[in-house]
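A single chain, nothing else alongside it, follows as structure tokens in the form predicted on its own.
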Amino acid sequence: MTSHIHPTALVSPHAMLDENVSVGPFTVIHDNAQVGSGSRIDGNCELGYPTPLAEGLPLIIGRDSVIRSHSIFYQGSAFGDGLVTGHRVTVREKTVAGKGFQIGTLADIQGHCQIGHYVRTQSSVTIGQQSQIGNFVWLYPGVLLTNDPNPPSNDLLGVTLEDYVVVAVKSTLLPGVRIGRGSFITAHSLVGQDMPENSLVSGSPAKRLCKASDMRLNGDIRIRAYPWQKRFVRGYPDSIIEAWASGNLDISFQSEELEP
């Protein structure tokens, strides 16, 4: 099936398109663009953005993915298969990330990061320059990762977020922050140190309460909580659902050359 490209869409002859890609109206995709096949890219949306800083690397958009209304990817970033996103997105250079990324309504991703794979992103979320986000990982609304530990300046320290972490509302991490496998961040929380992993973190500035995994069910003590794979599976594919049922949380992805 060849691409639906609406008649007000603009794109460019030099930009790739796979087959059964559909463009809504007004988008614009520029030269150093590439669209993976069963994408939909809807209205009011640029792809490929042009800037330097990209020093001329292409954007690639892995299969079956959904880009929605009035977000902006810029050229020289690298996405797997599956990346779906909300509206009004901005996403800088030099952000690469697996498969079955999902970015909220209004997040803002300002490149030079690298994002593991299923990682799952609300609104209005915050992910600074030199980023490296494992696989699995939350971050709930009103994220912040920062970058900057002396501002205004250029010594950027990426925050770390190993697999499994989830990040709770509005939580801010400082930069260098790294935090550990399966540790859960509550809301509010501001994070400015080091935590192992499993670890429950909370508070202004955060300490380390406890285990994550000593963590009960808000309703029902009997159940842990965390590790949450162990309970919520909801969007994920069989293969690792079926995985986390058999207890294995180390899940393994074939290398992928995702640079662009």
Second form
Amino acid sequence: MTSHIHPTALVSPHAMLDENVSVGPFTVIHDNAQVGSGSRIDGNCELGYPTPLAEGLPLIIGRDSVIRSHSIFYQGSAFGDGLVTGHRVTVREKTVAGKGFQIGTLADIQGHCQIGHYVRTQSSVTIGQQSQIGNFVWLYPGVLLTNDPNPPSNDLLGVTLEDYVVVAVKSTLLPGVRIGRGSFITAHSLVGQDMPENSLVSGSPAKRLCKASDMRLNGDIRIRAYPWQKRFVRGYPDSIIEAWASGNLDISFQSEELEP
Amino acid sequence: MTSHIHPTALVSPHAMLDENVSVGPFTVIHDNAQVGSGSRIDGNCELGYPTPLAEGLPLIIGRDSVIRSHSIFYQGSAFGDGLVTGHRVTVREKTVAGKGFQIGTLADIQGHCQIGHYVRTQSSVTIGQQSQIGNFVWLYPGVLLTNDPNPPSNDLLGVTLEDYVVVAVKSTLLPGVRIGRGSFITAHSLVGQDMPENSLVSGSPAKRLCKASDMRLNGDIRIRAYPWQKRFVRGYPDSIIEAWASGNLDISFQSEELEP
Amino acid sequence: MTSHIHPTALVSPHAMLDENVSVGPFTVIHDNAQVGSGSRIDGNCELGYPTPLAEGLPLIIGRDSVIRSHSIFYQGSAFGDGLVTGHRVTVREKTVAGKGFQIGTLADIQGHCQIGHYVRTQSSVTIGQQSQIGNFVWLYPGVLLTNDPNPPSNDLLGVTLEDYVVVAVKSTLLPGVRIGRGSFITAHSLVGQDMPENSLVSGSPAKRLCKASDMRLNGDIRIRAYPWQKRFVRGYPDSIIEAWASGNLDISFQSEELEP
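For comparison with the form predicted on its own, produce the structure of the form predicted together with a further copy of the same chain.
Next comes the full complex, this chain leading.
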């Protein structure tokens, strides 16, 4: 199959679009962009936005991706297969993300950060430089990961979120904080301390209230809310759903079967 | 009068624009869009963004509307006359809103929600799916209506705001909360409980402090701040202003005179 | 040197672009826009957006400015030399700002406000009408300056931030508040009271904890964090850095040497 480029789109002859890529109207694709096969780039986007901070480096978008309209990606970042974005996302240079990354509308990813597999953010999320995000992490609307311990300064101390962490709406993580695997941070929290794995974290300043796995579902007190992967699987690959169902809740992407 | 379509705009021949509609440069109007007479669509907009979640359904924009530049509306939503938006609003499918809806810059309306007449939001508001918003509601910058009681889950439990509710800046309403008619929620609150009508609500977690109608104006303690419609009428239709002036503070849109 | 206008850009013949200005694809420049020499306007921008609230007034962009893609500036505003913006900023009419203004991605500046020299905002900042911002002020992501003391009302009571104030992430300043010179407001605060100069302000509702100059650096307790201009100078002009180094921490822009 051949690609379908809208006649008003401006695609550099040096950009590399694999087969079966579509590009919408008024989209600009710069020299350094590489887009995997089967991907759809909507209208009014800009891919490979040039920056001296990533001179000569490509933007790599994996296969079967969907980039919704009005989004901007800088050169010098790389995304695994199955990237899906909302509208008007902004992603700067040196962002490296795994497979199945979902970015909500109006997200602002400031670059120089590492993001695992199957991470999902909802809208209006801000991810500061030097953030380290594990696999299967969820960020809800308005979440902010900071990095400057002494504003203003030249220090950059990113936040670390381990695998399966869930951060609820409008919570802020202060510079250098590490949140342990499987923790849940409630809405509107301000988190200034490291938290061990499986923590339920809440408040401003936030404290560890109990184990996340002690929480029950709102609406059905008989069911534990966390680990969430025991009860919520929508949209994940079959191999992962099967692993979770068989009790392997800590998939860590060494196994061959998860490769594309 | 005839419509004025900028030569760079891409308007589907299947779109239905009434008379005297203007369309700005680099705007895309898809097959399923219907725009009422006298409306102005700025540049860089996208109307009728297609989605399989609303297959075959039109986008309906009422008469005398103004959609400011860089805004995106999905197919499958409908708006009464006099819709006015700021810039870069994003409105997804199955949003139904009444007359005189004003949407602030950078708003993110996630669809599958119902919005009454003469609702006004300021900038950077996020309205989650399944939200139910009454008439004459105000949402100030950064307000967020959530919907997932057990993140992540497949449950959607929208927020309900009854008529004349005012939510001040950066407040968050948790899933399933119902706020009674004429209540006022102060800035930066986190609201997790239902509130009866005429409540003054504040804090994180938010509590009912007193009646909203007990509040006095900042700057003039002799005047009650609420119900606000006794003291603020800018921009509403004459018939409504007259009704409020004559003591009818609970207009509910059964009366014929308010129809277009 | 001549200017470089992308062939798809729509530049009014009445707009005034000085020499050596570049304009990117799909950008619209209206009649009333004036852009200083050496400036770069990216693609998908809109300069001089017309409004009856500033009829006949120009938009003035100083020399050597960079306006990143998808940004919108209204007519009737003026910016000193060296304006630098992120992406998708929205700046309305009657915004007046000094030299070296840096505006982060997704900022929403609502106009009718005054901004000093060398002010820097990071992303997703909201600046309400009637805000008064001094020189060398820093606003971090998600900061909101409000203005309506009785929402909804016709009153506009802007926030005043004196020189060298730093407001950390997601803090909200309530209408009419004045923050004294050199104060630091910590993350996620809600500030409802005036604060004297050199205050460390924190909490919701925020209180003055101590002098800002009593704070030590995170990571090195031997060094005072504030005044920050004693330890952080990146990107400021040499004349200013020298003045700070020689102990003049309160530059106030009367001196000739600071003019362009």
